[in-house]
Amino acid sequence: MTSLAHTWHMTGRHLRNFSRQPWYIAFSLVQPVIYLLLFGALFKRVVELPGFATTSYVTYLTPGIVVMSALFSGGWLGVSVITDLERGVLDRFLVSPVWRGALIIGRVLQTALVTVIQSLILIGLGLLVGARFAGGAAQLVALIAAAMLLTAIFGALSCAVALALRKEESIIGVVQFLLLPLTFLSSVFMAPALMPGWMRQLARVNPLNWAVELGRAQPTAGDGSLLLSRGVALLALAAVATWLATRALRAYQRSL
């Protein structure tokens, strides 16, 4: 109960930050919203293509662009983490008696919950621009639910890398380095099908596209198989990067 007490603690201290810029919300938002404005309009016509499932492009980029969101949410998340090196305030939590995973986890929490808020706003524009989610109710919820887990799985890589590297310079290039690549080696913009071989391959073993997979499965289509074995996955790959941030947490409290 400890480590639990600890963790809303520290969930509630990032959120209480949070509150203090919500304009933060608007301008993470203003990339995903061109490509989904953007994207959605000059690209409308290929879902001609063989290979698509879907007669509206605008149905098909939606769920994309909110996991995509979702990660470069999580991918810059160690930026916070070296401010709070720089400026000592890491430090003055590691000599208190907080549960260290609580460092990790409530930041990591609180970006997912920044994240539900940009899904949601994500998905109002899409319909409004017309995507249509077939799966209804259900399906929003599982393209939230990846959206959440996304970010968990990479906010926590980030905070490990920020960790380990402890340099701000250092932690942009490695986000820049992979958040880019790992959208582009996914279905967020085009059907596998249409993709070459090679890329295809690399697709499959790219957590995000096995999120944007879920978020566009359809429950009520059958897809229940899909849905247990990409969310059981995503769900694995956020608990082991906790533990990576949390272990990388702990070797930084020992070099002290």
Second form
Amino acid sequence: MTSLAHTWHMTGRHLRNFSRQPWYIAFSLVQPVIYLLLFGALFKRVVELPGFATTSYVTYLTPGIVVMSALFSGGWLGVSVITDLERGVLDRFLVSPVWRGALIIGRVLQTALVTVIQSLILIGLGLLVGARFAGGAAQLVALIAAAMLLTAIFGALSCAVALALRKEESIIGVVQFLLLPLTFLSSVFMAPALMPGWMRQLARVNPLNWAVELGRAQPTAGDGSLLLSRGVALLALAAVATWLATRALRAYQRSL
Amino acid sequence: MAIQTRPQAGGATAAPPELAITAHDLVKTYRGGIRALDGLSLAVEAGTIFALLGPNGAGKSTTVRILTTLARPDAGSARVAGYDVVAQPDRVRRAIGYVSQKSAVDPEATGRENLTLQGRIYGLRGRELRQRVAELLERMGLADAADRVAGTYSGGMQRKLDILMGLIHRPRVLFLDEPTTGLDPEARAELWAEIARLAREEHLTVLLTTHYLEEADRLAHRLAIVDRGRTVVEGTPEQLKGELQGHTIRIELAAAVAEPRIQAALAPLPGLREVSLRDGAIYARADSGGAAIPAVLAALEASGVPVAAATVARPSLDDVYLRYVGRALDAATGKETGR
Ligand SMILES: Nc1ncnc2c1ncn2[C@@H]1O[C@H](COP(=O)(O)OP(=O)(O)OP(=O)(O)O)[C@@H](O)[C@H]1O
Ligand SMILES: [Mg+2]
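One more: the block was the form predicted alone; return the form predicted in complex with the partner chain.
What follows is the entire complex, opening with the chain shown before.
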């Protein structure tokens, strides 16, 4: 019970601090929006190749951009841990009886909720430039859920890395190094059938790719088993990542 | 200090004096082989104020971090509020408040929000919490700034908020790591009064570190001087001052003079001890300052040392501190060159 209450209060803290700088959302959307508009225009005719299940590239691309944006949000979460660490806030909490998991889950939940807002904006923008969601509301719900889970996975991992490295420059370096390869080793921009074989193999084990597949699946048109397997995999990974981050928090405290 | 026998919630009615904090032979070595604590021990009676003094790097903060369960000792043991800090950290955490040396406010939250969250962690809720928060903000003069984001507070205001966060849940044992650094004289005096009141009326045990000897002298029932990770001396301020018999003589010089010349001038005088030169003044000790000073002035004049002023005083805590830490530092330098 206390663990739930503590998680609730910590989530509240992060949401409140976030609400003090709402412009952050706009800032965080610049890159995904540019990708959506530029790649959407640049690769417009790529759907004429076989392998895309649609005749509109923005329809193909929009779920990918939503998921990519979720990856970015999660990836940068570790920076907030470093900020708390440098301000002594983390140590203050560690001296209190607060449930350790809440220190991770609170910020992960907040970021996942921000991901919902970002996703809705990107979906709206996608619709504006011509994207269509054949699966209707069910597909959108699945897409947003996939985006939230992906944020949780990479958010928790980012926290774990931050707690291990403890320097803002280091975490920025690591995240910057990983974000684009993760994005391009997936079907965000390109149908798997058109990828070189080795890329396709790597994409298969890329959680970002699972989330994209989930977001493109048609829940009503027989994609149920795909939805289930990807959903379960993402959920399990989110749990493992959160557990890892909590371990990293303990390791941090043991090093003090 | 009379031992209070007020029954404590959940506490055993142990035979007096009840110890709220004990530490035995704490050792802590940081990466790179820095031995921050080298067998430090201390004991603090419940309901009393205990001060840790010592030079920078002595190990005061490390001690506090171990006693508050933030860090673990490599060796040794400690109990706080009846619980072992390594084996029962959760119990300890519920019983203590901690104000770290560096401010730890969340600058993006208001003062009220900072305090409210801290209270919620300890299970305070609803109206009780709201009232407690308002009451504390009022008591520290932060009521007007309560709904401003703490990042806009001055350093001293943030410090006050830190202290309130350590108090919100009415801890039984409070750890204050240099609490008054950055406070203006008025706020410092208020905080002293408040800490003394909490110890007296609410049986709060306080362990504080400080560089202000006056603070330790006025506030602490007992104090320990720590150096190089060990307790060098421990006792009540009166005991420690009493150990330095006689008077302290301080001669302010009108011009810089090399120490050997002064030592040579004063060496023949009987009954004058511990002659040293610091910051343009001669310090010495004598059983009777009044009797010694004419001879001292005469000797200095004979050697052509220009004197600006002379004072005789009873030993202060400064003298105690300089005696123990000064000596320990000399010994340490000797050791270091030997390595
Ligand atoms: N995290 C750390 N990593 C490495 N060394 C540390 C760490 N924390 C403290 N030390 C070292 O341990 C020693 C004791 O430090 P500590 O902070 O306990 O001193 P202090 O008595 O509180 O000093 P001050 O009066 O300056 O606050 C110092 O030599 C310090 O450099
Ligand atoms: Mg310190």
